[in-house]
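Next up: just one chain, as structure tokens, the form predicted alone.
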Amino acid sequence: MIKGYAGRLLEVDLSTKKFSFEPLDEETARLYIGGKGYGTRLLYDRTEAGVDPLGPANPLIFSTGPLNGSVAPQSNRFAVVTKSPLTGGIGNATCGGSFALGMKKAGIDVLVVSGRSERPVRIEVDGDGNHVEFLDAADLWGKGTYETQELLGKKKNHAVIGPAGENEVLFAGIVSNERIAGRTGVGAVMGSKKLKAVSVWGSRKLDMEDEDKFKAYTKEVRAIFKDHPVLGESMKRFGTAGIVNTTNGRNILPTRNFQKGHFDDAMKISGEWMEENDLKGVKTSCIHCPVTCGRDVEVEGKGRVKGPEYETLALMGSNLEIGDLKKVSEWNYHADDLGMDTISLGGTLGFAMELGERGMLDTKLHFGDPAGVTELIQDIAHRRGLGADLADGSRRMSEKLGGREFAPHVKGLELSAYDPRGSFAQGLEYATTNRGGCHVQGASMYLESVGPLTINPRNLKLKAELPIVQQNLACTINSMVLCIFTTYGIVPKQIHEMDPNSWKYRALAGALENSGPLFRWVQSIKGSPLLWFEKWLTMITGTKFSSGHLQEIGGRIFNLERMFNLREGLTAADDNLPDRILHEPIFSDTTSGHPLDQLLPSYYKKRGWSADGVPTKRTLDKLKVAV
């Protein structure tokens, strides 16, 4: 078996209560690495077109990669892949916590859960004993994710759902420790199988090609991260909450259901405010991560708990016009405990508030008023009253009640917290990303509107090339499985220290904007490993990887996801943005929104797709995508 892999896939059938350990397919590992890539390949091959996402034939696939189980910073994450009940297309999410480490210690690269139990069940996987137990989970059903994990104990590594997953809320997630695989409703699929929890343990060790070299190089990378202005300074001090004031200053902070990009009370939900008023004691991090982006805050009646991250602060703060960090922290705690994605939750709540404001929904919710939100979050998780409608997300609500033009989603997945009218490449990325309106499937906004070097976010230069490179890279990162923050370190410290008003800065930004052909050529070179992702992968597996290799593998995964979506009925018509984003301006010097129609044809062409957004046979053959 290739080094870095445990070499085993565990099959679990909840209908028959049978299991088997199978050898991992080496060719699939070479082509798709692991994580989301390997999971997508399995999902495509094992499902028929039109499979019911909440039916027993839809598999729930937990997948790790060759870096999981190592001491590489930001490497202990797992991917979950399935057909999404929220979008009807590819569903996936990644998560920190300890579950990935538990899987590798148990000697399992991939866990495929199929079928459906008649009664609530949990499974325990003893990797050393090569055994799986199916245990009654009736006593855990209805309990929150925190209590469930506490009852299961700290000696094993768990992935669990809360009441939202049990009740098939379409944006329910899966929780490990304090982290959540939040997007696309993977928790609803787990709930549909009546699977409350998966616990794994073992004592196996990761086998590497060159362990001494890997350890020495990892020590160097940790030093680079600790000295980096984002990873070692702002992220460590403010967490992701430090982004709030940046996006607000650039007018791309979602406010009032994306009606505006600026929130007057942004400071009150920022990382700076949290540090001065609400931060409690030690910050938290995932295993082996030097960044420590997690924050602890205090919630009344609950004590010290995980603090809200940027996306939660924006979607459940400014998007609802709530400038109250304590309230957002409280809602964040409840959402995590109930097992829900706070991005979709905040987007759907904002949409409901605007429906109410327009007289299209009978609700007491109002922008700027926290009254009733806590109770409604509970109702959503339990599908009670109005909560039953919100549990289906903003797209289905708009189809039932109207308001499609301002429902904040792409392909059914609620938009993340970067308004694309001030970040054109990010808008194209939202429109074309296979799982829907998400920021961690590329994160183009970092290079055009949030990071230290901004490629003019509101012109068309490089805006088709950038999302392709970023989406391909993110596919590979999510297959290793690494945290997307590892890519933030690519921009060196020297650029962070440049004066944005200097001629050097302006010259560099201008050169980057005009570097489309060079950009594509450099990314296609298959030379020696340069960045840490490539070097780690090379040192662990013994096979040489470079940026060109990662782009090719990422392109393969992205195109396979695209073929899955096309098979399930999603087409170019779904590569779209809400009418509000396309036509309503948020800048005083513009009369419209995002120029998607000008960018999409170029994007399709550069992807090697037809004018209808279908990958050509030549493209699929070149990337070795078998469909």
The other form holds:
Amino acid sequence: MIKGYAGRLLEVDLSTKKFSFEPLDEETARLYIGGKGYGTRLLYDRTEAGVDPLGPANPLIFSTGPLNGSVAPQSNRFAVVTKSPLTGGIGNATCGGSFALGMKKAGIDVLVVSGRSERPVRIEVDGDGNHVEFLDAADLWGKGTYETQELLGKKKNHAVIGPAGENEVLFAGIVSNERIAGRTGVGAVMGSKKLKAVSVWGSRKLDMEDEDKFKAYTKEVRAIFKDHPVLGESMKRFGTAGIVNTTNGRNILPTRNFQKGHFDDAMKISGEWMEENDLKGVKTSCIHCPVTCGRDVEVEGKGRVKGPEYETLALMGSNLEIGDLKKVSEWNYHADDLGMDTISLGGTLGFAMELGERGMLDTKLHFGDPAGVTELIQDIAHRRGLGADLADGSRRMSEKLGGREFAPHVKGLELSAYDPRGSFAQGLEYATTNRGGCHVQGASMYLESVGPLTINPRNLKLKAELPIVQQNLACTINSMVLCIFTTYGIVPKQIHEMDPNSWKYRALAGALENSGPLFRWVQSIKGSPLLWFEKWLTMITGTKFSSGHLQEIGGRIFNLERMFNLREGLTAADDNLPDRILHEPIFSDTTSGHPLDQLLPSYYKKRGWSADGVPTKRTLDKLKVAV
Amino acid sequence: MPVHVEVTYDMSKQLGTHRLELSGNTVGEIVDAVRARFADDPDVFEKLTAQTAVAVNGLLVRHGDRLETKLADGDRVSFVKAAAGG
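Any chance you could show the form predicted in complex with its partner chain after that form predicted alone?
Let's see the whole complex now, leading with the same chain.
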């Protein structure tokens, strides 16, 4: 087996309560790495078109990558892949916590859960003994994710769902420790299988090609991250919440269900506010991560608990016009405990508030007023009353109640917290990303509007190239499986230190904006490893990787996802943005919102797709995508 | 010309507020008005704004004409730092 892999795949069938350990397919690992890439390949091959996402034939695939189990920063994450009940297309999410490490120690690269149990069940995987136990979980059913993990014990590594997953809330997630695989409803799929928890352990060690070299180089990378203005300074000091004031200053902080991009009380939900008023000095991190982006906060009655991240602060704070960090922290705690994605939850709550204010929904919810929200979050998780409608997400609500033009989603997945009207490449990325309106399947906004090198976010230059390169890179990162934050280190410290008003900076930003062909050429180089991603893969597996290889692998994964979506009935018509984003301005000097129609043809062409967004045979053959 | 000014990070700590109401006809005049608040130690202002861009009503003032950019009544001028979230 290739170094870096345990070499085993565990098959679990909940219908028959049978399991088997199978060899990992080396060719698939070479082509798709691991994580979401390997999972997508399995999902495509094992499902028929039109498979019911909440039916027994939809597999739930947990997958690690070659870096999991190593000491690389931000490397202990796992991916979950399945057909999404929220979008009807490819579903996936990644998660920190300890579960990935547990899988690797158990000698399992991939865990495929199929079938459906009749009664609540949990499974325990003893990797050393090569044994799987199916245990009754009736006593855990109904319990929150925190209590469930507490009862299961801290010695093992768990992936669990809360009531939201049990009740098939379409944006339910899967929790490990205090982290959540939040997006696309993977928790609802787990709940549909009546699977409450997976616990896994073992004592195996990661076998890598050159461990000494890997450790020495990783020490260098850690030093780069610690010295980096974003990873080592802003994010280390303020967590992900350190970006609230930046997006607010740029008018891209979702406010009042994306009616505005600026919130007057943004400071009160910011990282600075958290540091001074609520943080109490406790930073947290995933295993081996020097960034420490996690923040614990005090929540009344709960003590010190995981604090809200940027996305939660935006979607459940400014998006609802709630400038109250304590309230958002409280809602974040409940959402995590109930097992729900706070991005989709906040987006759906904002949509419900606007429906209510327009008289299209009978609700007492109001922007700027926290009354009723805490109770509604509980009702959503348990599908009670109005909560039953919200549990299906904003797209389905809009189909039932109206308001499609301002329902904040792409392909059914609620938009994350960067308004694309101030970040055109990010908007194109939202529209074309296979899992829907998501910011961590590329993160073009970093180079475009919030990072240190702000190529003009509101012209059309480089706007088709940037999302392609970013999406491809993200596909590979999510298959290794690394945290996407590792990509923020790519922009070196020296650029951060440049005066944004200097001629050098202007020259650099201008050159980048006009460098489409050059940009793509550099990314296609297949030679020596340049960045930590390629170097780590090379040192672990023994196979030489370069930036060009990472682009090629990512492109392969992205195109396979696209083929999955096309097979499930999603088309170019689904590469869209809400009407509000397309047509309603949030800047005073413009009349239009986002020029998606001008960008899509170029994007399709550069992807090697037909004019209607279908990958050509030539593109698929070139990337070795078998369909 | 009255405008709203937003500052963040350590600059707001130094000023004791994150929001100021100032007068100025151009971005340059507003920057000078903020600088004047650091009259006792101008180096602090330069240090705090060294890697800071300026946005008017959310749009980054492009670099060449930053200081000459004209302002209208009620505009919002924001001092913006590079950051990342997720």
